[in-house]
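So this first bit is one chain, no partners, the form predicted alone, shown in structure tokens.
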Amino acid sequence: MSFFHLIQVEHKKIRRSRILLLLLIAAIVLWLPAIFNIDLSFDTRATGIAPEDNFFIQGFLGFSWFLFPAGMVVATVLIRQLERGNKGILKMLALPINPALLSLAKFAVLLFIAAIFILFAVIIYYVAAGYGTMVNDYHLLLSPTFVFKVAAVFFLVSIPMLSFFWLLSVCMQTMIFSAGISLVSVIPSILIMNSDYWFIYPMCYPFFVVTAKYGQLAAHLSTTPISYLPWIPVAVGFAVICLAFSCLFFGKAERR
């Protein structure tokens, strides 16, 4: 069975689940506080940021620090649980399938879910910003080019974090421990991202890039500048190592 065929099979399983519906609800919940407290977007004297930029960035700060990682932890757990129902993973491993390819196919589906979650957040942002524009008679809608560029960078920098979540789900048979460790790993992000060695901790990457963008948009706010070296080599190396170990250990516990 080819890699692309495996991805199609995994995608069909996801469509039958409620993962995407849960993430859509989470994206809606993300922007509700921004709508209810929309007046705060216009209080920008301390930071010197434009109200429309403030409305977008404040929402994505909450999204990047906890909601997105938490949503991805839930998605990772559900992907693994789908296989464990009715001993589905044993049936898959009984087929002439390379376990490493199956692990990569499931990770590819996790990336797809992450991209959809980010897309949901962007779509709901435009709904919320459109409502704010009508209510306040002030144009809060940002250019799609700007918003989708931020979203694309956000997705790319989240891949090392997602590879770590996937590795934990493969190596730990108890999903509650895997999910718990994944969530706990996100909490120190706000501290580590302010250090000189933030690039060695991938769980802070999404929050870091949004905060850096905030510093670029706010005239009176300074944030740690993005240094692509050694960040990119470290990020790529971390993701490759996590995926390599995931492929190595995938299905071994089920075969025992």
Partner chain sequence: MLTMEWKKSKRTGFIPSFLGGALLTGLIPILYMAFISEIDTNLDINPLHVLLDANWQMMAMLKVSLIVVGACLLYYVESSDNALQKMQSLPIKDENLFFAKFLLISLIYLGVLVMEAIGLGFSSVFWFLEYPDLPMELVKNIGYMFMLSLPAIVLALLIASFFTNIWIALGLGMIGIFLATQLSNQNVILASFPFNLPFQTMHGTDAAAPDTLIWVALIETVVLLVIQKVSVSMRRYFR
The other form holds:
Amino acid sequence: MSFFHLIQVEHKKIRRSRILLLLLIAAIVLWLPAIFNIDLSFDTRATGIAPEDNFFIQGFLGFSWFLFPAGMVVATVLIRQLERGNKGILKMLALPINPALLSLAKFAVLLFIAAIFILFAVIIYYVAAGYGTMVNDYHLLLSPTFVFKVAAVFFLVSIPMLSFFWLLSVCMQTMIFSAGISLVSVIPSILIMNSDYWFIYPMCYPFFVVTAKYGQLAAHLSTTPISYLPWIPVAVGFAVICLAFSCLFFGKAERR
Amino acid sequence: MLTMEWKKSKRTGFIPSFLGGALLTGLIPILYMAFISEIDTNLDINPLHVLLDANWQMMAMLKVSLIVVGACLLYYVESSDNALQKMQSLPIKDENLFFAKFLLISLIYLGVLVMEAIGLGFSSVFWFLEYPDLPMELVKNIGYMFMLSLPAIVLALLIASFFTNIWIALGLGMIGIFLATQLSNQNVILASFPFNLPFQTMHGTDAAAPDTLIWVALIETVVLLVIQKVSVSMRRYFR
Amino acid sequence: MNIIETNNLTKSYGDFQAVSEMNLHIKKGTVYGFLGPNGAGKSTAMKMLLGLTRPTSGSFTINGKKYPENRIAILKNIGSFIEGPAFYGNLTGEENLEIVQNILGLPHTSVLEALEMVGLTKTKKQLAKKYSLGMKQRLGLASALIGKPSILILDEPTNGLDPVGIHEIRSLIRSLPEKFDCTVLVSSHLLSEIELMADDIGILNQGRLLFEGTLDELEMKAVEMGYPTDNLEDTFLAIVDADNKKRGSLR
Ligand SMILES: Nc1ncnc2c1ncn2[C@@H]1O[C@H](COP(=O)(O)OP(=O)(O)O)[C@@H](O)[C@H]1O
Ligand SMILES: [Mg+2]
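Moving from the form predicted alone, what structure would you give for the form predicted together with the partner chain?
Complete assembly follows, chain above in first position.
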């Protein structure tokens, strides 16, 4: 069975799980407060950022700090539960497939869910910004090229974090531990991001990137600029190691 | 009933998770003082206010997450392997099952608060000038925070009892937490959102006086418990 | 005297009737065999008796008590086992039973007795999720038998057991009315099995009760209708088959 085929199979498994509906609700909850507090977007004296940039960045800050990582913890729990509930994993392991490939296919589904989640956030952003434009008579919509570029970078830098979540869920037998540790690892990212060693902590990459963008757009705000070295090699190495180990450990507990 | 719930939570990671969470939130103020704070501790200030203002957001965040995960877990144990069906065919009331879970989380949550108090107390004594009312202040704060967290516990359990799919319950809980972090505390109504109440501190909420919020919390707890009771009979009707 | 009686009990899912207008009469102190092919509605009917699912229409009394007014009172006297075992996988066999024992307010010895009855005494300290299929089944049975309830509702209790286990459980069920003075409602899709345990039988197909009575009465009816009688399994198949044909022609 080809890898591509396997991904299709894995994708089929999340059918009717209502995860997409959940992510859509999350995306709406993300932008609702932004609409209610839209006045804050226009209060930019301190930062010197354009209101339309401000509206977009504030929403994405909340997204990258908590909502996105927490949503992905939930998605990881989902993928794992679908497999463990009713012993589906035993069936899969009894089929002639390489467990490592199976693990990677599941990770690909996790990435797929992440991409959809980001896409939802972008779509609802346009709805919210469109509404804000109408109500305030001020053009709040940013160009799609800009928004999608930010979204694409966001997706890429979240991969190391996702691979860490995936590794935890593969290695830990007790679901609450993997979900709990993943969540707990997200919360302090706000502290670590401000230190010089932010690049060794993948959980803060998405937040860091959005914050850096904030600094770029706001005239009076200086945030740590992105330095690609040693960040990129560390990030890639981290993701590769996590994925390698999750392939190695996948299904081990069940075959014991 | 309570001892039974305790027994059911064996080997699920429920107790260790709360223990780990308690240690972690207890450590936060200590780590803050040791590594991050640049405050002049020789001033005559209330150390608790300083520590809470700096760390409470994160500590509350951790605890609310703990509540949500714990609530999901307690109901997950019921729904996997069909145990809930067995429970429903025994002569007990669904709402008692719920209430026992509520008590269990509340009690263990109180334990978490005590750990936090130890962390806060230690940091105050170790880094700050002596503050005579410290023990009393600590006890008052803990009691206050405990009361304010009850609605969050009931709401998390309510969500978990409604959705047998653990990821949906967990996801809705996460959305609730996120919403709480986004809501402003300047407005009593917004501050009263069940997941937002645990983020309030006794001195730091401008929107309402502490006793108002205590009343709000108690009323919300009762209302949510009533909703739970009604929903049990509703669900029996649709089953 | 009928300890369980149903009156036009019906359960529909949408426009599909899983159980339709069923009238059961179960006598006190007997074993009542509930027979029907897969999907006939046996589990659905039993779930309604336990209040696990709400009847769409019709009613029933258990021990003269009505559901839903007397739900708790009814459940106090019933031990049940529905659609395979229900248990807490993170607890041991013994701990699982202790929970049921606590709720029913029984002495701790009842746990050991129940374990002994189903032959799980040696493995009572193992986690329930590590049990084999048959052991899980036995654990489920133990949680029904614990405390010697006056009514037992057992849904396909011998599924997944080995031949020795099937024999054990069958003779256990057969002996229950005398030993504990209780009434048993047991379902199966095998007539050969019901034949060995039951005093009365009810045959169910596609939600309808086709026959109710003793084995002798079933044989008499079969002769009357011209069904084969030398082998009861064939009789059962012929009855169900005839019913299916009749429905087919109706559609
Ligand atoms: N929750 C449900 N929703 C829809 N249909 C159901 C449900 N439960 C049972 N059924 C249907 O009712 C019929 C009877 O099922 P059941 O009582 O389990 O049969 P059995 O006699 O094998 O125990 C089946 O056709 C099944 O598909
Ligand atoms: Mg059945």
